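The chain below stands alone, shown as C-alpha cells; this is the form predicted on its own.
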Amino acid sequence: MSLRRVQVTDFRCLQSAALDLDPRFTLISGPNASGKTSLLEAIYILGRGRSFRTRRLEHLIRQGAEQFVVFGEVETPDRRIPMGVEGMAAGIRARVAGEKTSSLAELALMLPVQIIDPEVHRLIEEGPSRRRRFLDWGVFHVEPSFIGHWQRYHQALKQRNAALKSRQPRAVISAWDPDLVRYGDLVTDARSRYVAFLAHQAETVGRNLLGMDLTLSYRPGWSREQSFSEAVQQSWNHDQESGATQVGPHRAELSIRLEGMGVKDRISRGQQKLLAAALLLAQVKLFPESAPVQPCLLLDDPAAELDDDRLAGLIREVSEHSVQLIVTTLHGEFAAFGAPGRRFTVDAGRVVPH
C-alpha cells in the first residue's frame, strides 16, 4: 500500500497541485525556492498532522487565503482509500476514509512518512525531546499497543502537574501515581525493546555511511538503579518545589555514541546529517514487512548537502530497503535511483508533469 495520489491548496507558495505519485520512485525537480520543499512538507503533514519546518501553522497558509488543504490517496490491494488534512491558524483537522480523526495517529498508520532533509542534523543537534518524537514514531509502528499506553501516561502527567502546580494536598497528588507509574513502565518497556532492535540496525547503517562504530541505548528517565515507583516517590520534594514531575519518561533520552564517545557538539555538521540520517534509515528497515502499508521517504536533494561517496553510501541503505521514494533535485534528473515512474517539475509554485 502506497500514496498514490496527492493535492494540496493554498500551502505556503502553492495555490494548487495535484501530482499522482508512482508506488517506488517520484522525482521532483526545479530551482530553489520554486516550492519543491513544499511539497515533501505537505506530504509530511499529511501523515504527521505537523509540518517539520514549524511549529506555526499560520506559516503554512497561503497568503491571502484562510486555511490549507492537502488531501490524498492511499492504495491498497482492493480500494483507494482517502485522507486529508485542514489547517487553520487554529488547529489542524483530518479525516480517514470521509471520518474524523479522533487522534492524529490514524493519519500515521494510513501514511508512515519519514523525511531525510537539508535540517536532519537537528536529530543529533538538539534536545531530547526530538529524539523521543524519533523514538516513539518507530515504537508506534512496531507495537500497536504502544499509542494507548503512551497516551495514558501523558495524560496522568498533565494531571499529576497540574496538581502539582496548583499546590495540592499530597494524597491529591499522589492519587494519579498508581496511573503514572503502570504507564510509564509500559512506554519505557516497548521503548527499551524497539531501541535494542534499533541499535543492531544502526551499527550497520552507521558503518556503512560513517565507517564508523555506531552504538545507542535508552535511558528512561530515572536512575537504573531504582524502579520507576522508587523514583516517583524519592523525587517528592523536587517535585513540589519545581512544579512538575521530575523523573519519567517524558524525561528520557536516546544515548548516541560514535567509536565510544557521545556525539553533541563533537562531530561536524556533516557528520550529524549523515548519523541522522543512518538513525533514520535503520528505523525504515524496522518496519514490519507485515504492515499493510510501506514506508514513504522523503528525500530534499540530497545531492546538495552529501559529497560523491557519501551521497553514493546513502544511495546503496535507501535501495535496499521497500520504501515509496519521493524526491527532489535541482537538475531533471537523479539517476542514482534509477529511471522514476513520475516525474515533476516546479517552478513558482506551480506543478507540472512530465
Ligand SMILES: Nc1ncnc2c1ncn2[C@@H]1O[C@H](COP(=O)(O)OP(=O)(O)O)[C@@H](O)[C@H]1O
The other form holds:
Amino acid sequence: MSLRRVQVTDFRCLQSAALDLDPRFTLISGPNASGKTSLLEAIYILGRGRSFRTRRLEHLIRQGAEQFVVFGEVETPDRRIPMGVEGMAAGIRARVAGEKTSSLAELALMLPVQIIDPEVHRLIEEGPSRRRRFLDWGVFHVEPSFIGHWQRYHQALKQRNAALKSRQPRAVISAWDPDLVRYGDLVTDARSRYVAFLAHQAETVGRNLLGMDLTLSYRPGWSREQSFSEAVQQSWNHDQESGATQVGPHRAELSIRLEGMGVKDRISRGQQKLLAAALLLAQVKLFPESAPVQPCLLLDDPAAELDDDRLAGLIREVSEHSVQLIVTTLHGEFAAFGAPGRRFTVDAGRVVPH
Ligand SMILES: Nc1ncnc2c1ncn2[C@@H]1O[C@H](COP(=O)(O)OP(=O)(O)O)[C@@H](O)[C@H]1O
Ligand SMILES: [Mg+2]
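Switch over from the form predicted on its own to the form predicted in complex with this ligand, please.
So here's everything in the complex, that chain up top.
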C-alpha cells in the first residue's frame, strides 16, 4: 500500500499542484528553484507533521497566502484513506480519514516517509537529538506501543524538571521518579532492541555502500554499570544544582563507528553523506513487511550527490525492499532506477505530468 495522490496548495512556491503517484517509482524533474524539493517537503510533512528543512511554519506558507494545505490519499486493499495537513502561523492541524488527529504519530502510521537529501549529513554532523529522532521513528514503526511510553517518559521528565527548577522539596521532585524510571526503562529497552537489529542491517549496507566496517551501539544516557533507577538516585545533587534531570533516555546517543573509530570530525563531508544514507536505508530495510503501508522513500537529487558507482549501490539496496520511491532530478532523463511508473516536470512552481 502506498501514497497514490498528493495535492498541494500554497506550499512554498507551489500555488496549486496535484500528482497521481506510482506505487513503485515516480520521477520529478525540473530546473533549479522550480519547486522539486518543495514537493518532497510537502509529502514529508504529510507523514511527519514537520519539515526537514525548517522548524518555522511561516516559511512553508506561500508568500502572500495565509495557510498551506497538503492533502494525500493512501491506498489500502479495500479503499483509499484521505489524510491532510494544514499549516498556519499559529500551528499545524492534521486529519486522517476525516478525523482530527490527537498526535502526529497517527500521520506517521499512515505514511511512513523518509528522505535522503543534500543535507543528509546533518544526521552525522549535528548533536545527538537528531540521531535520537532518527532512532525513535524506526522504533515506533516496529513497536507501535513505543510512542505511548515515550510520551509518558517525557511528561514525567517535564514535571520533574519543573519541580527541580522551582526548587521544590525533594519529596515533590522524587514523586515523579517512579514514572520516570518505569517509562524510561521501557523506552531504553525498545531502543536497545531496535539498535541491535539496525546494527546488523547497517553493517551490510555500510559494507555495500561505503566499503567500510560500520558499527552501531546505543548509549542509554547514563553509565551502563548502573540501572536507570540507581543513576537517577546518584544524580540527585547534580540535578538539584543544574535544575534539570541529567540522566535518562533524553540524553541517550546512537554511537556510530567506522572501522572501529568515532566518526565525528574524522570523515569527509562525502563520507558523512554516504554514512547517513546507509543508516536511513538500513532503517527502511528494517521496516516490518507486515506493516499496513510500505515506506515512502524520497530521494532529492541523488545524482548530484553520488557518483555512478555509489548510486548503483544505493539502487541495489533500495530495490531489494518494497518501498515507494519518489525521486527528483535536474535532468528529465534519469535511467538509474529503471523506468518510472509516472513522471512529472516542475517549472516555476507548476507541476505537469510528463
Ligand atoms: N514561502 C515561500 N513562498 C514562495 N516561494 C518560496 C517560499 N519558500 C521558498 N520559495 C521559493 O521556492 C522556489 C523553489 O524552491 P525548491 O523547491 O527548493 O526548488 P528546487 O528543489 O527545484 O531547486 C525557490 O525559488 C524559493 O525561493
Ligand atoms: Mg532542490
